[in-house]
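The chain below stands alone, shown as structure tokens; this is the form predicted alone.
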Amino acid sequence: MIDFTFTDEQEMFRKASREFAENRVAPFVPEMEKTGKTSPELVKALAEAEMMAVTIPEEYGGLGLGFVARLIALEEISRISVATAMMLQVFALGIDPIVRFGSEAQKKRYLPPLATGERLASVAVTEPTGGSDPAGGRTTYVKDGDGYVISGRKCFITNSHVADTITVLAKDETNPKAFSAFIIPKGTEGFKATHEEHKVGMKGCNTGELTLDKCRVGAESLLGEEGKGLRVTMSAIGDVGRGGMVGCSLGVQTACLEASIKFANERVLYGKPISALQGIQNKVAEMKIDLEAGRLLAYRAAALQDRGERSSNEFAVAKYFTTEAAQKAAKIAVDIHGGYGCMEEFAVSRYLRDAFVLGPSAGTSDIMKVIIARWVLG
């Protein structure tokens, strides 16, 4: 028996996602797109929310709702701002890493306050050599006494300047073909975030560059085992990271659906709103048949994940997927709105600003593919 409904509990919580995203998150969006700057009061309404701790066990301080769950919040919170979902989906990313890698030292000292918000985290992957090649990164460490040295270089970081317990890959300078992962807290010597980006779109999420030079630290900075550090990173990049695209990408597509038929039944021409024109009728049934299909992707994938069972395959389906639909639905959602979907006062401006700064993130469409010829081919 399949069974395509949410539970009682799960229903709860997406309403209450809802209504956080309403009532908290929405008055922050005008400041954000203007100033284009992380509003720390958000952040701080999401630690309050307990919207950090939907993942991390409870024995650590975490609700240990699991990743429906958290697609459910994602989604909710992406319908009312893409730049906050991007945010918190990248603070569920850096803490996955510790959950599953991490040792039982790690997790007590950084999960229950990742769990609060007091501390907040992210992953280092990308370089400017590229993200979808980690192995081509120039990130290097070497063993010093009881630690390890590590310098580098990385982009694009979401969380950059806002994330103080940072997941970073490096490889062994003395053996290209071993990397490792290390926690490293901010304000380290040697660990600093500089340049900050100015995306087109998801404007109030921070984006940025993270530099090492000779930063030192300890044995106890090793997430995992040496030489391992890929499948650290990778796995959380693959199974969170691409799932957390994903509700981004299904609370768009709903943010645009809901006001192209508002807009459709609101706007008169010829006598009668748009919405009886069989043109606009068709736009709204494309968005409306690639929103449930995407959310059927995502969901499988995430329950799956919730049982244990490797899910980056799906993900990788549903990522490609749904990243394509959220840009198609905002470019049907401007068409729809005509001349007032090119005006910054009407939100379809933002959603279509915002859906594509979604296709690359995660890994490209065209990377997705290979993922999923990969998995086909065998």
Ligand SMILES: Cc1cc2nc3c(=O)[nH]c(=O)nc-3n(C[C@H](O)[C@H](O)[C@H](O)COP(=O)(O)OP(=O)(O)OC[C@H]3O[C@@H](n4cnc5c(N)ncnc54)[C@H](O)[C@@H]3O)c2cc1C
The other form holds:
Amino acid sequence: MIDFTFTDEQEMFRKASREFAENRVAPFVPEMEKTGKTSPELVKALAEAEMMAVTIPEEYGGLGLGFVARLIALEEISRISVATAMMLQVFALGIDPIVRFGSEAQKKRYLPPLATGERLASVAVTEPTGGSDPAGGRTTYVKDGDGYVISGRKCFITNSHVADTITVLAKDETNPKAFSAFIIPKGTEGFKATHEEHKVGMKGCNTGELTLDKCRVGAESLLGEEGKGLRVTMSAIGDVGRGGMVGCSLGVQTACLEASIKFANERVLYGKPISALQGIQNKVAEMKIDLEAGRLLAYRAAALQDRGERSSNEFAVAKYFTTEAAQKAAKIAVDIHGGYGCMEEFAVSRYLRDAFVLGPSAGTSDIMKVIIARWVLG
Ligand SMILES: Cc1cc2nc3c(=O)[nH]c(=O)nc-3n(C[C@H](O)[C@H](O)[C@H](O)COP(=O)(O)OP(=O)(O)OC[C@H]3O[C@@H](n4cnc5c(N)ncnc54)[C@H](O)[C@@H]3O)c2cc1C
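Can I have the other form now, the form predicted in complex with the named molecule, not the form predicted alone?
Below: every chain and molecule of the assembly, starting with the one above.
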């Protein structure tokens, strides 16, 4: 049976997420746009609303609500602030490898403080050598007694300067085919957040570089099996990272549609609102079609994920579709606003800048097509 309705609990969670976004997140947006900095008060608000606990199992202090719930929260928060949704989505991305691959000791140590927001997570895979080719990375590790020494540089890492519990992918210096993942707490000697990026959009969501300079970690840092680190990190990016970008994109699409409807009903030309013009109606209809289609793709993938089934291919389809649709919706929304669309007072100019940042994160549209082609061609 296919049932496209949300449960009462999910509807309540959506309502609560919307209220949270409108009342607690929206006030931070002007400051984030101005400074480009992550507000610690906003992180605190997310933690108080238990937003970091959504995907963490109850036995480790989380809410255990799953990935449909997470998508609901991201959609609602992104409708108000994509930057905040992006930050939150990557907290969950950083949590996922520990939930799926962590030892009991690692789960007990890290998950309860990650659920309360006392600790904040991220995943560092991308390097200056190219994010589309993670196996081409040059960050390496060598065994050193009962631990490892890691050296290299990671770039474009979300929450680089905010997170303190980071899963880092590194290559075995003696075997370039073997990668391992390590949980590295901030404060570990030789591990530093360095350059902070200034993005065109998603201002207030921190992105930057991490350097590892002969960073020594104990054996307890190894996450999952030694030599199987690509699976640990890429499965998190495939399911949770892509799923998160989908949530962020749907929020942008919704915000663009709502702003366009409002403006089209208020702007009067030729003696009537421009919403009466068929050319404008077609644009609004296109945005609605893309939003409806995107939501179906997104929630189908998240429902599979909640059932414990493979969802990375479905998320690749949804990620391709929704990030492209968000960019299209933002361009249409700016167009509908005429000259006002180019003015900073109108949020649609922010949506356009934010929408373009959705593209590369968790894999570009080209890479989504590579994944989808591999899926269908076998
Ligand atoms: C805002 C933001 C947040 C991010 N957060 C994180 C994070 O938290 N952690 C992390 O590890 N990474 C993160 N990334 C990095 C992101 O995953 C990479 O930017 C992405 O994978 C692309 O890598 P690249 O930028 O090096 O581009 P490249 O890999 O150099 O790609 C350059 C171009 O080549 C194209 N291309 C590459 N391969 C193919 C192919 N096979 N066929 C056709 N075209 C191809 C690409 O589509 C792109 O157009 C983030 C990026 C951004 C922008």
